[in-house]
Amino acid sequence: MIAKLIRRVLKAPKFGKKPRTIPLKAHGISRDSISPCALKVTDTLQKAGYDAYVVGGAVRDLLLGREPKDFDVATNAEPEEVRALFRRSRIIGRRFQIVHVMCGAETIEVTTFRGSAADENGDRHEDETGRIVRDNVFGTLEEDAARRDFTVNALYYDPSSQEVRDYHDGVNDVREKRLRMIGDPEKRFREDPVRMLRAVRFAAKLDFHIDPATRAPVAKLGDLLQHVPGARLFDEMLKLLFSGHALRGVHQLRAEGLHHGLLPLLDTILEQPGGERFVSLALKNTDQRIAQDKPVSPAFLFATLLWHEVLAAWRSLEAQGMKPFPALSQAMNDVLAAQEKKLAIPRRFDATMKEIWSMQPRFQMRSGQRPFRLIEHPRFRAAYDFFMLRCESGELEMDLLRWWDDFIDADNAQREAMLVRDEAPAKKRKRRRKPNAKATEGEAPPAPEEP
């Protein structure tokens, strides 16, 4: 505690590393580019005598000419001190506490500068693989910059002076579109294996190339992801898949060898002509919806990514003699059960995924009342979009898709006329034989055969 107080009072850098201070005319980020809520937070903290910077992705995106999705603030004020300055704020987090400051609908995440190593009380611990399992250490600005993962995320913008503080040549990496790890890449990946997934996500989202030294240890460290809690993996996968660049991200996962253990048999799916086209169409569709600011469904997307595994299991069970619908039901359960061990898809998505899958055979039934009942199903639109991907990928005939397109647009009378005669093999009804009039007296006529 005394050492921390001395560092705060004297502002003494622990490592002696001085930042490159970049003025407004060199970086071009004006104070007007910062959200009003973030300005309120930094101004309030600075007036109270604390350091405060807009940090990370927002600074990076502004340098790239992009509009930041959100603004984060880093400060030397501790959580309770931040909380005391803002009426509408709350402290969250267990492993490392942060403060959420609310301004209307906007929320600013405020973090205290993090320390780079265990303090004298041993508040940082690593497991046998090098992963940090407990880390609740506050530190200096210099230590905080060293603790961040990539150089392009370790940029600090001071709204009062409109200067950027750059400790690791991050501004140059932004200009070179280079993603580079701070410190020794292997050690940093061991500390937190999810950083490997973040590298893929940022490279895909920003259209950056991964620095060779950063990329080198990834192939041999991929197995460390097995030690990461499933819920955290799922959260990181959602960020990648809903980044607006999912198609590139998934292919980059495969290129880096990180797909194993995340989505079962994703490499096999991408090597199959039908499976690759189906997954690519689904991811492209998701990217387009995000670009158009349309809603996207995690359940739908994961249903598409797992479909070809469900399809393979379904066909296998049918080949063993199981009837189609029970076989599909069993295949769905088996695939989801296997997936739970690798990627913790929340159970709240299971029901939607199963509904989408279980409705697929019904699109091939175009007789009687079945098409009318299907079109009234509350999940019809999602199931239809899924069915459309199956047709466009070549799994089903396009004529079937065209029939459904016409059926959806038709009125009831036109729909009745469009119905296809049931081509399912009907049970043969054997004709009931009449009693033989020439039967000899006392001889019983042949018994009628079962219909």
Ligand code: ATP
Given for the second form:
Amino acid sequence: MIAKLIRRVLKAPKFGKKPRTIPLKAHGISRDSISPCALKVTDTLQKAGYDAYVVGGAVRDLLLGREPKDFDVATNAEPEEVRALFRRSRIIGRRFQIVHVMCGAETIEVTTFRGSAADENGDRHEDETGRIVRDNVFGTLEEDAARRDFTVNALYYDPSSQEVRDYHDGVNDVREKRLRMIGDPEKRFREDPVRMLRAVRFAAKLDFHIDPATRAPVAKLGDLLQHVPGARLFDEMLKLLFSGHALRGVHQLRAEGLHHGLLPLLDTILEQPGGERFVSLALKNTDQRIAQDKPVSPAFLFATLLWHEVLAAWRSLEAQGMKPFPALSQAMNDVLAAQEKKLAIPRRFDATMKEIWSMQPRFQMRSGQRPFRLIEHPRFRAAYDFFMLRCESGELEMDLLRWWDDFIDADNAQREAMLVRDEAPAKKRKRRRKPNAKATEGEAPPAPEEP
Ligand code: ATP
Ligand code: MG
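The form predicted on its own done, now the form predicted together with ligand ATP:
Below, the chain from earlier opens the complete complex, with every other chain and molecule after it.
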């Protein structure tokens, strides 16, 4: 503890670079735009004698006049010291230890200033490619700024003085909509290859251009993504897909050469047999839902991404003589088993995807009690949204979608009148032979016509 303190004091004068301190009237971010929880965190830390700033995406987004997704705080208090100040808090992480402070439903991520890469006494480890696998070296504010990824992410806002500290000309880059890596881009990408994906995500989300010097090494460093644990890649891909700009992001990843064989989930997206139109529509639909503040679920999106693979397998099994429902069921299992091998989509999403898929044939059955039962299904909304995409992409008739829209809006008597009595006669004959065909909840009966 004392040794650390001495190190910190000795280190301070080593870096002569003065931050630009930008006053309220030049940047316009007032204390009121910071969430009450983040203010509670910075105020409490400052009262206890520590430095504390709002940092990262929140400051950048406020400068851009956008609503921040969440608030991160940086401080010179160490994780244990932070935890001692907040009753509802816990230390998480190994690679980077951080503290989560909770107030109500909000969580603030509090990080201790990271030390500079030049410091060799601390707890930092790199692997043979230069990737940092553990990093709990603490340092000064200035060092912390140098360890962040992009200049626009290294702005520190002090809610007490309402000033922004800017060591790397980030405010200017925000104004010029430029994403620029701090330090030597190649070295920084080697330290953490996920920064390549972050660059693409931020460029897509913020509509920024990537500075040429930052962009240049990406083409040759793509392979380094293979050393990143799959779960982290998957999380980063999810952030991209739910950034509100998935369509643009996915195309930019392709343009940067960052997909083939490097990002299993992205290969799945971009290499759908015959399904490109459907996938683009699904991504566009996700972007729109986020813009309208509607909920989005990963399982729903994955179900759309894999649909054309399922559809192709389903059709081919039917062509081999299988009955529609068992064919669909086997198609779903085959496609998911192939995904599991590629490590593209974790298994925890399987059940929901299957449920959405297996309800699809039921939208083509508009007779008897079936539409009534379908509409009562707990997953009806998700299955219906999915069905809508199928119609809009040209896979099914728009008339069918209009029928369901009317059916949803109608009262009971009107619904009865809407039923399609002569639908799929072949199907009806089949049912007469097996009067109690297992039409249990959640299980789809055979499709009445070609899917
Ligand atoms: P978002 O709006 O997506 O939350 P963000 O900039 O806040 O964007 P976070 O992933 O929440 O991104 O990270 C918070 C901050 O931590 C970043 O702004 C950046 O300063 C720093 N940071 C995060 N990941 C890295 C990384 N891989 N390398 C360097 N700095 C990082
Ligand atoms: Mg953030």
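Definition used throughout: the rigid core is the maximal C-alpha set that superposes within 1.5 Å between two forms. Numbering follows the first chain given and starts at 1. Because the structure is a prediction, the values reported are computed rather than measured.
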{"query": "CA of P371, rigid core aligned, shift of 2 Å or more between the two forms", "finding": "yes"}
{"query": "Core-aligned CA displacement of G28 at least 2 Å between the two forms", "finding": "no"}
{"query": "Rigid-core frame, C-alpha of F386, shift of 2 angstroms or more between the two forms", "finding": "yes"}
